[in-house]
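First comes one chain, alone, set out as structure tokens in the form predicted on its own.
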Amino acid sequence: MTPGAGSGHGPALYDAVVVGGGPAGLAAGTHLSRAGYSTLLLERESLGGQALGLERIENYPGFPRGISGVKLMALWLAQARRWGLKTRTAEAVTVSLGADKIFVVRLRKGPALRARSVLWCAGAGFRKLGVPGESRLLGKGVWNTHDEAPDCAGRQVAVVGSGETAVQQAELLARKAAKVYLISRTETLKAHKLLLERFSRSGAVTLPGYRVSRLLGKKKLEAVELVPVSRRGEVKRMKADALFTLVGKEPGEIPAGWLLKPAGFYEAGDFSAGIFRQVAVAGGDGIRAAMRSIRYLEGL
């Protein structure tokens, strides 16, 4: 185990650098710090990641009435700090491995970091629709989740997607918005029974068999153009004050030049979880990656 402070002849050498401060990264960093390994966690935005946007997490064990993402991540962060996990607001731009088996993590701002192991918990980003007007109207009526957007009370909004996240978002928005439309390419919504029951009672309206073809508006979103997936039927133009795009997530590329991931480098959380993206899954995956890192460090 190394203290994380350099010997005076170069930058600090950490046992582990964790990239990403969402559930996976926090869990991994906490486990490593508790085990006595010098660990630095990097997060470019807010510690807690996308979990901060979850109004209520009902399937996380130990909270019978559920808990908000903000409160749960605050508990995780308090636990991490209790065990001495160091955190830094920074963005990793490249990772490389030297002949001395030391990883070098270069940052967008600030000096590079050196570590014996790296845990990549950078999460996954929301997919874009890829339609005209989307890039121009991002943040001007086009969002991913309700917590990013201004209050939608009394407004007409649309959600794009057919999975659990989209169904849950539409039900949540329907509590305040004047009207909510759920635009789905498929006839069937892919959500479990409880979410579907809540959605059916919410007053939100489903528009199955349509895809978004264009977003309209100059300084802000004004309308959404829809075309039938089957190419039969009329093109619809629907007024919308806000549009939430939830058509899946995808991880970014690991900014490294190697073809095969070397020993000492581990992935965890939404970055590697495929379709199983839950806070509990990410946390457990982060701990598993930390345990693998510890086994590797013990063998050095």
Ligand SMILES: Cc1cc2nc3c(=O)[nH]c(=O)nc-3n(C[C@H](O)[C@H](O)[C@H](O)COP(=O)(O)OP(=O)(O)OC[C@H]3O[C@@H](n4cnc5c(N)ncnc54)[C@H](O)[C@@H]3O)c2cc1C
Second form
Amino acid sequence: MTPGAGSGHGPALYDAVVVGGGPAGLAAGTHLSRAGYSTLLLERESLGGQALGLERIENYPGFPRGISGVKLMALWLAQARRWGLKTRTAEAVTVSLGADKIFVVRLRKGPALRARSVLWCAGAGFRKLGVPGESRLLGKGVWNTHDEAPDCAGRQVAVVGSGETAVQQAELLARKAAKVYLISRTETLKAHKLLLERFSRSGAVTLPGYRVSRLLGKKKLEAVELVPVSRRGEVKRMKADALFTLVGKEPGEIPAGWLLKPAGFYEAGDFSAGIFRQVAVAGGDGIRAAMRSIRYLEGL
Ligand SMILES: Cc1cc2nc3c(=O)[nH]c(=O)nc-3n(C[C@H](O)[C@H](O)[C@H](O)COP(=O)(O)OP(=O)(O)OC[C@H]3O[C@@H](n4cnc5c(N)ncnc54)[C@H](O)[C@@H]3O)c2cc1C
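Starting from the form predicted on its own, produce the coordinates for the form predicted in complex with this ligand.
Zooming out: every chain and molecule, the one shown earlier first.
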């Protein structure tokens, strides 16, 4: 065990700084705090991360009827606080490692932090379609998840993607929207049986074999242009009040100029999970990163 934050001169020194307060970061921070290491978790938006947007998580173990993401994250946060995890609303912008084996985490606002170990649990961002109009209309009819979009009741909406997240989102939206189209480049959807069954009963319509080529609208999204992937068939223009782009996710870069990641720095959760992106996986991965960090701290 090492002295807590703020001991000595200069910026606060923590045993560990965790970047990201989603499931991975909360699990990692709880594990480190419970083991007695002074740990500060930084979250730039909302503690709970993406899980906060999940209306009902049905595949998280221990809850036979499922649980809302908000409730589950409130439980995780209560457990973290019980073990003394400190949290702060802040965005980490760079990480560096000094010759003294101390990491320096610089923040968008406020003084830098020092830590013996850093756990990067920053999640992954949604992949862009990369078509004209997308950046301009983002937040103006173009969204990633339904919780960030205004009410879609009575609207005509489109979802782009063929995976589990897109299928789930389309089914959820179909409960309120007037019409939901699922635009998929592939002929088949890649979701498990239960989700596909729900989707087929939802009233949402699949448009397979099409890709989005352009988004149209002046101040907000008005229409979507679609071209057939096979080059056969017609270019379609479809009215859309909202479009959800769910064509995968990609993690950002670690904001450090390292060629090799140094000992004491660990990644967890969606940031490093490849295609295995789930709350339980992120939590377990956070704990694994915390265990690695503890082994490292013990060896210092
Ligand atoms: C539509 C949808 C449906 C899903 N359905 C399910 C489901 O049914 N079951 C399931 O188990 N999982 C589901 N998931 C996946 C699940 O939400 C994620 O796998 C999980 O939230 C990943 O946790 P994480 O902590 O790795 O990342 P996140 O939850 O993304 O948390 C990362 C956090 O880091 C913060 N952050 C990023 N960069 C910085 C920085 N530089 N400084 C400070 N903070 C930073 C972010 O603000 C964010 O809060 C779904 C996801 C989506 C989008």
